[in-house]
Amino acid sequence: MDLVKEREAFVRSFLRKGVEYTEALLEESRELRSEIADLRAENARLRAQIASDDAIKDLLKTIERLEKERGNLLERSEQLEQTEQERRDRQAAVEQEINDLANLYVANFQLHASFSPRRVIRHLSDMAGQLVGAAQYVVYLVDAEGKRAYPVASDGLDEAEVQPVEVGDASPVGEACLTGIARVREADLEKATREDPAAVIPVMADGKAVGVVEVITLLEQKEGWANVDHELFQLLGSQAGVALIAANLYDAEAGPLAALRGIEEKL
């Protein structure tokens, strides 16, 4: 009986230890499964974070590429805008040149289109007032003796202010009649006066001054000389005298055929 009890006690003790060991194993297994679940969750979170970081990196690369493309487009746009501005400036310059040439053509045509001395003087006055932009001006002609220049047209001055000038005196007009050298004020045009006019242009013919166009002051809206103004001064200086001489000689004849009388002997 003692052996039976000992055997039963041993069996119960063995079974109890097995149960305890099994329960310990089960508990450890549950803990391991819990840890595995936590590791899986952490792994999933890390994977999601890595994927998100990669997406951010790709996004940053895309943004960088787009910014670079944007910079290239802006640079190209600035170049195109500059080219367009240069084209507009060039077009404006060409249009201005065409306008200037048209003014010169009209002025030259008007000078030589009339055979009336009065009309030639009127065209000279129109050129000074309308094309050059003079507010005050006087047109002088030198007498046959070459001693005095007398006014034949003026604007913006009282009649008492317009008087003949001695050739060679100290006045701007007297000097221009003697030397045949133009005098053009390039700065502070608004300060021009009768003693220091804006421009004095001798009217030349065969190397001699036969008259002078004196531009005393300019219109308020004219702030300075343009290129065409200097061209007009040259036109006045070289062509007005010829036009006046031709008109004066023609005026003494009975028409164009009479004015050409004897020309065949001279050719």
Contents of the next structure:
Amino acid sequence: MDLVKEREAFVRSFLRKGVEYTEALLEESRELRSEIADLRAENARLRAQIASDDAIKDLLKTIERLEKERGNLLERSEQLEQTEQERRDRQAAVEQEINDLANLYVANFQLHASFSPRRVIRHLSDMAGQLVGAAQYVVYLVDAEGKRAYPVASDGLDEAEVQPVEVGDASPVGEACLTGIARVREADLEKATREDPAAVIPVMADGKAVGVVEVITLLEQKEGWANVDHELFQLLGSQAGVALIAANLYDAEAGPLAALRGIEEKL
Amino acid sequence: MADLSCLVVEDSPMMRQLLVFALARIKKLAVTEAEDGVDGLRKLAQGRFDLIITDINMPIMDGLKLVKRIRSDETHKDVPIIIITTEGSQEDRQRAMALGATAYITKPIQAPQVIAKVKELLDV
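Okay, that's the form predicted on its own, but what's the structure of the form predicted together with the partner chain?
Once more the chain from above appears, this time first in line as the rest of the complex follows.
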């Protein structure tokens, strides 16, 4: 009997231990499963991070490429702007050149298209006053004896201020009549005076000064000489004398054919 | 074929030719020249103009009288008028503007300045 009880106790103890062991195994298994799940989640997170890092790397590369492209485009844009500016400057310079050439052409054309000495003098006045922009000027002609320069046109001065000048006297006009040398003030044009005018341009013909254009002061808005002004002075100096002589010799009543009479003998 | 027409009234042949040269660079703009105010009125009586450019100091009829006459004429009273003045003659300029001039250009004349002003007024 005792043996039976002992056996039962043993079996019960064995079974309890088996249950306990099984429960412990189950618990361990649950824990392991939980760890596996955690590891899987961690693994998935890490995989996602790696993928994300790659995407970031790709994005960074794209940004870098776009930055480079942007830089290139900016550089190209700056080059284009510079080219456009150069084109605009060039266009302005060409416009100015056309304007200057038109001024010179018109001045020359008008000087030589006139058979009237009065008209030639009018053109000289227009060149000084309207093209050069003189506020005060006097146009002189030298008399046949070459002793005196007498005023034939002026603007901006009182009548009393416009007087004949002795050729060779100490005045700028007298000196220009004698030497035939132009005198153009290059600096402080606003300080120009009658004694020290802005420009004195001898009107030459066959190497002699036959007149002088004296530009005393300039219009307020004119800050300095333009390139074309020097060209106009050259034109005045070299062409106005010839135009005046031709106009003076021309006899309007006899007409142009009479003016050419005998020319073949001189050719 | 010109679409627009401009009358230039200027007694100096040199300045007139310079203005015509400048205006020739505006496409489809026909230019008629007049030697003074009276000649200008004659030309105005012969046709319609879209723009008038006139000097102030001229013999026979000056630019101020011309502006006044144009503004009292039904046909051309609304035509823009550009007057040519010197910087110093502010009084003349003010009188011309008061009489109805639209704009002014100061001497010495610069072609780009003329072209820009004409294009602005003709909207071309």
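Take the two forms, find the largest set of C-alpha atoms that superpose within 1.5 Å, and that set is the rigid core. Quick caveat: nothing in here was measured; it's all calculated off a predicted structure. Positions refer to the first chain, counted from 1.
When the core is overlaid, the C-alpha of residue 252 ends up 8.1 Å from its other position between these two forms.
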